[in-house]
Amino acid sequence: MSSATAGGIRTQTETRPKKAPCDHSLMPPCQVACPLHMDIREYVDLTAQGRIMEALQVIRDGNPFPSICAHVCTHPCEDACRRGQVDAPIAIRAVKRFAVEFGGDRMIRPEAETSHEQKVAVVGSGPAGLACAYYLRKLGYPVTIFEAHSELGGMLRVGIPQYRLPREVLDTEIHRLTSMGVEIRTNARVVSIDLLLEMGYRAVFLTIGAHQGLKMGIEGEDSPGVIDGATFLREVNLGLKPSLGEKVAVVGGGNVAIDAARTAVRLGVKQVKVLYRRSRAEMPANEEEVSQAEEEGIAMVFLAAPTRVRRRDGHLEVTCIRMELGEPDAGGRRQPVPVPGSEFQERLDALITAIGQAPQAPGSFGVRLGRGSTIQVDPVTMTTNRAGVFAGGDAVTGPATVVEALAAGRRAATRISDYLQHRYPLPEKEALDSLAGDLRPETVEAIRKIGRFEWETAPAEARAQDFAPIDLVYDWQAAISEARRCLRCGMGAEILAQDRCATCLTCLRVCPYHVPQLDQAGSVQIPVDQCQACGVCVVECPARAIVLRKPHDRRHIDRELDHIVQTAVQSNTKPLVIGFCCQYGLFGTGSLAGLWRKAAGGISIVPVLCTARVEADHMLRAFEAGAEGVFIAGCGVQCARENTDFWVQQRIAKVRRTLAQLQLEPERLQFFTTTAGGNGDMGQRLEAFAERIGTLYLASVLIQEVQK
């Protein structure tokens, strides 16, 4: 990063992340969509290749505490997902728990070397205060959390129900921040600001979250029986079991309100009920844990809203008026209205409030605090009204998302460290330019339509029993071909200038999903936001004016083939074979892999991202780099695409018509495919081709003797 003084305050350079040569991919909607801006289609695709360990390098490297984000993030990426165009979005959740499950990203073990002596301090340990303390010790700042709990997390551990983030999972994520030598205080509640200055923290990261429930305004809400919602959350997460009887009403319609519901069951109360004013498509609360409530037997009780609360009986009487929407508020959703005449009671043993939570700052901090009790900061500097403290986190949004948390914090290290260096921060700017739009009619019918692999849960009646984790992991099958559905939004197909087009429409009649397109000057245009990247008109293109924006096959398949080739001679192995494999098919699915298992004395493979993508000039060059035999191998009726088999079957029928020219036996090339049927006799099949090879092989060589 280069800097430059002008009148005392140094200006950075702008520091966009650099593509790799010749890549004009665009970032996908989920990616946009993600807080993080994780490379969620990076990682999909490597999980959809069975390069696991990859996938897991690619998420670790955008999201610090994968594991925590896999168990809770709320997903924003699967909303924006254009495959929910065609059936139904990516469970790219799912995928990355998978990818973190199976990679053994517990093991993994991050260090950090100190290089600046300038000490930060955080303050809380939420999210927000983790990712910024994670990040700040990456940099090299000497880093120390201040916890007024006895344990690390704030909401992640007092808030969020141990079903839904196991705390084994939450205290390994942890426990690397102190290997990389954060330092931790915990039961240091900060009551003064002025305190850590004094201490020599040159700058303090104030993420002390919203805990503090609001209230409903409503008489008798303080009766005995009427609880807090956070509060009910925070005393069973940290190990108390709070009386609730028999009968409980849950008030709000957010994730607090359902942890808290579904909390209540497992803690033993036999009838638990939700009540929210407005309706369920106004509801603010994960649609997954909302219908996952229901099936735990807590009912629904939408359009109502309490007005009075009152102690009878060792009981509460709650009374509650239905509601009506009405015109829309300021952020879009329509107003509750109370219908007249309409109350009703319901007699309870407690009472449950979820209506939302603000920030508590302590009046000794001296920041400026905002609407809803939340720390004011600068936009883009995320500094608050004094010099060196810095806010970010639910204390400044209100109650949000960990993914969002998790952005804040990494947000507000890069802040920090642009103030204790003196340079001005420069708005951030995406690496790469964004997709936009909504695929055609015609694209949509032209995609295979593959149902969604959801992943399992528990049964209901067993898991509203303890507060065990009800997810369950994808396994390997369902994960790669869950991974597979992705669309590799924004890798489409280019034209590398239009004074190399012939157009001759060569594209437009070869194009399985009808993406190229005439203008009306009669050039040929592919539209980015529909093509899908199939590569069918990178291969069939006479002019070679097609290219992928992010290029990969043509080249590996180049070193690969210049490998073996290299290989075999110094080997001197004869007769050689040489297959292209469908990488999905080979390491992914496993579909090809009794081609793999065989390739062995005389057979090399060279696995490549889809057979379509596999050139007439391949396997020519295959034959003259000295092949005896070659053989192209698909996944057949597991192929994400459409029309594969066809042209790879018309490219072979075309280089076959080459090889009956040179006098060769067009059988020495060959196509292998899985059927519906499985995919058993894959290393039988390649046996008998290999054998044959080998018996043509020796006829060429008796004809050579005998001429000679």
Ligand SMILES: Cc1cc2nc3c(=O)[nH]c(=O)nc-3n(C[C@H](O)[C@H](O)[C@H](O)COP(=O)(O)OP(=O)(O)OC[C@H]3O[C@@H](n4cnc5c(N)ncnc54)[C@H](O)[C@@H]3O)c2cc1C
Given for the second form:
Amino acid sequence: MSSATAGGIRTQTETRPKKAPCDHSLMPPCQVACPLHMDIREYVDLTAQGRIMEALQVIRDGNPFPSICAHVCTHPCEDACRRGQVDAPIAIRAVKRFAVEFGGDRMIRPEAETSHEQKVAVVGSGPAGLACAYYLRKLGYPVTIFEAHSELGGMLRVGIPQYRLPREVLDTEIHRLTSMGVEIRTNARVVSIDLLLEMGYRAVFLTIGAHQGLKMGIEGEDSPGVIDGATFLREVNLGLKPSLGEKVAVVGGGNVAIDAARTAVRLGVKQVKVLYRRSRAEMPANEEEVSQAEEEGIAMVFLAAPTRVRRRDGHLEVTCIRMELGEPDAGGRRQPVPVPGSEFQERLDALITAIGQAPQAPGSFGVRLGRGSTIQVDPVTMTTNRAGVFAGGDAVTGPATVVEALAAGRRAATRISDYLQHRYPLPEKEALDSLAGDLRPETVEAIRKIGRFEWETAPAEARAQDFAPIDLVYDWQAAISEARRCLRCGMGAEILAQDRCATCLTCLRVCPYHVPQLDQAGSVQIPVDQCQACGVCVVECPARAIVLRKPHDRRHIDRELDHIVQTAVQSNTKPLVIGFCCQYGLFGTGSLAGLWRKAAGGISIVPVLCTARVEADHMLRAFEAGAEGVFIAGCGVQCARENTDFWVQQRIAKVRRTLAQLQLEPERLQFFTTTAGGNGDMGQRLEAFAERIGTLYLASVLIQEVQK
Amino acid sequence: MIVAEQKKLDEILRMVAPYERVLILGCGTCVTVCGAGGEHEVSYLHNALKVAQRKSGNGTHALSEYTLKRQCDPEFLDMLAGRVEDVDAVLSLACGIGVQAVSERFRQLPVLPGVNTSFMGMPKEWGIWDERCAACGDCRLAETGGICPITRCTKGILNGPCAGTKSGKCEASREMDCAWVQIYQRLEGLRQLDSMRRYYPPRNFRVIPRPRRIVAKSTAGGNDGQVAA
Ligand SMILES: Cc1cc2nc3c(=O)[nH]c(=O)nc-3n(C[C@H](O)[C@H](O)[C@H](O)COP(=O)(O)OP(=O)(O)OC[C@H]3O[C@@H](n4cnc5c(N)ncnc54)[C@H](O)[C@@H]3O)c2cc1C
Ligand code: SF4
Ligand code: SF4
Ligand code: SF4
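Would you generate the structure of this protein in the form predicted together with the named molecule, following the form predicted alone above?
Once more the chain from above appears, this time first in line as the rest of the complex follows.
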């Protein structure tokens, strides 16, 4: 296997994105935080330009089952997003959700060829197992998935409730896998690894999850009417309708507890309570889901825990005790301490315990277990104590997240392939350096504040009725507006070579974010962790010493301009009008996108990623290429960056002075921007401009004729 | 630093008209800093000349561009050797010093000035430069509170202010600060107002012996180790 790509996905030893030559960008915090290291900055940027299908391609390159993540990912990326230091993090998951929902299955190309003979068995079909099978198939191995349940998906199917992950979504993603030629054995609980090896499997990947509910260790815990959360959810998800009665309490503060409580509501239980022994601040459950649960009428009882359960007259008598928070433990979490004499009684019909799960590897597997019955593996090779037997996912980590399981599955595929090809497994290489460091207060101050664009959620009363999906998706405009908020961390400007810098300090003076600095030696530095990649200094530097860190950004406008000019020359368009037009927001995509198509013939658009990057030189070159009129179209007040219009106006003024000196009408160069309310009368203004240019052109032709 | 301003395009066009192959030569030092003749401006001018050619329809010039780190030092000029062989003229965007240096080094080559060397000064803010020094050769800033009356007083008088000062402004322009009022205020702050009370005899700048030369090196003595003063 070469280290390049197989079937379009990244394979081999490095699972992090490959570094393009001359790419000096750093990995942004969102990507570092994502266990799959998805190229978030890239797909968010593509979304902001309305290039949704390309965004979807980037998403699919980095994630085998993106629509699953788009629904249920715990989005550690958002927690790390640096926009959070300014106002609120980018709603990365919602942007992804929009992209996958918009693109649907159109980008799916599930073919995979078998190029190896060694068969691999995957035990368990949770996200870890599915991901491993997917990547092993892509690498060309024959793969069989063994699943104890009747359907594939693991916790995705039997844990996570349908209102958060609609089953059609899961089925579509699983269908992709089966159509890649993965052999599926459901209702097949593996009890012996030896048997698998005897059957000819050369490697085994154990991803049996963590399904065994933990016990509270209190009296009466095994009474009828007490059920553990994971089991309860499994029953509901498998189509059973456990009858719970009217009053139910759920014990626990994690996502499973909240899911169980909300599921109970949807089953028609009148009164649902969640008992949690710490306070709201310590709750591990997702903040947003806790408030949604409250909206659905679920009561949160903090600092309380059951101490005894008794069954009496068909009811449960549950004794609870109040807690207070004591000293933080080794992990920094404050420990709950019972308050003596604070016992109280709850009369319930059912008690659901959701205080955690543990893996349950049969002893017959012969794999070494560690803390909390997790399977012990080598962190680099992912091997267990048995040769050819690998493990990953919740079974190794204890209950974790879907995205961590996916990452483990992907890594395992590489490791298993290394093993089967007798390759020494290389430690994961980081393709790009990570961006570290917080934004300085001055930088934060200067960044335009644009709050998060919220998506709609179905009203609480409606959603508590059934298991219909509750998150509604962004519409086009909102998704694009949200994506534009991204700060493009780590892809900003750098001084190409200090030697070129004349230390003129222009960059210090023009940067809207006060990023460039003089160091003690008197050299100019552009701290990569502060730069917002607006490109103003790149254009203004009189020594041309500054470039953007991403190679693609460097000559983007030149390339596009050359292309437009070539096309125009070929088609002999007259009079030629060239517009440098921002690709973000409304222009790239929204109501203004169609404007150019409708506009009078002969208008050629050079797409630019923010008009702040258009140089006076570019405008001149457009004239030089034969344009009779040139315009710049930007987002005006809607621009997500600072001072863009000011700089465009400076450059336009300069070029107009030059035009005047050449006896060309300065009005041949125009600047159009949207207004606060939308595009204003942009269409008419553009049309009027094109008409005026037409008149000027005719006049000049006439004069030439006369001169002849 | 030296501050210059690019010449108007029509003047440049007239200058280059007789020459077919023209090298536009930038300078990476002072004129880069003041935005008149660095790499950025070289390329802008290059494009502007091309637009001009296109418009006039007789595009006969072959233009090329290059920017040296500094045009006023012979060693840097050596780097031009291969580049000026096939050109008919150099359009230098350096200050007058650079233009002369290039001309001196390549004697067969016409060297045309692309900028007007304006003054010695500093930026007020991005895009605005102010004159500060006239290179008079006899600096008196110690007595004038660090403000040069020769450059900053319209009349360049050494014993100001004159009768034309009004509310701190100069009679020549309401916009302009009277340098001598500023000098007074600065000296007051420094408690050195007595330097205002002295009389400075007028100086005749016309008698400055031009061109001036500064000799810092000494004529070294013979083997006996003597060094001439
Ligand atoms: C209620 C609930 C809600 C959750 N919500 C979220 C969420 O919103 N976001 C998030 O990121 N994570 C969430 N999680 C966690 C997430 O689902 C798990 O971390 C993830 O599914 C773990 O994947 P896995 O592949 O390791 O194991 P699992 O998904 O647990 O899959 C293990 C599979 O192995 C099978 N299996 C076990 N033993 C055998 C055997 N001997 N032979 C054959 N098959 C076997 C099981 O039947 C199961 O299908 C939630 C978990 C629960 C329980
Ligand atoms: S602002 Fe953009 S690049 Fe920066 S961390 Fe957030 S999503 Fe990633
Ligand atoms: S603008 Fe360019 S030349 Fe001036 S200090 Fe910054 S990097 Fe150096
Ligand atoms: S001007 Fe823009 S690109 Fe340059 S340092 Fe400042 S934020 Fe970065």
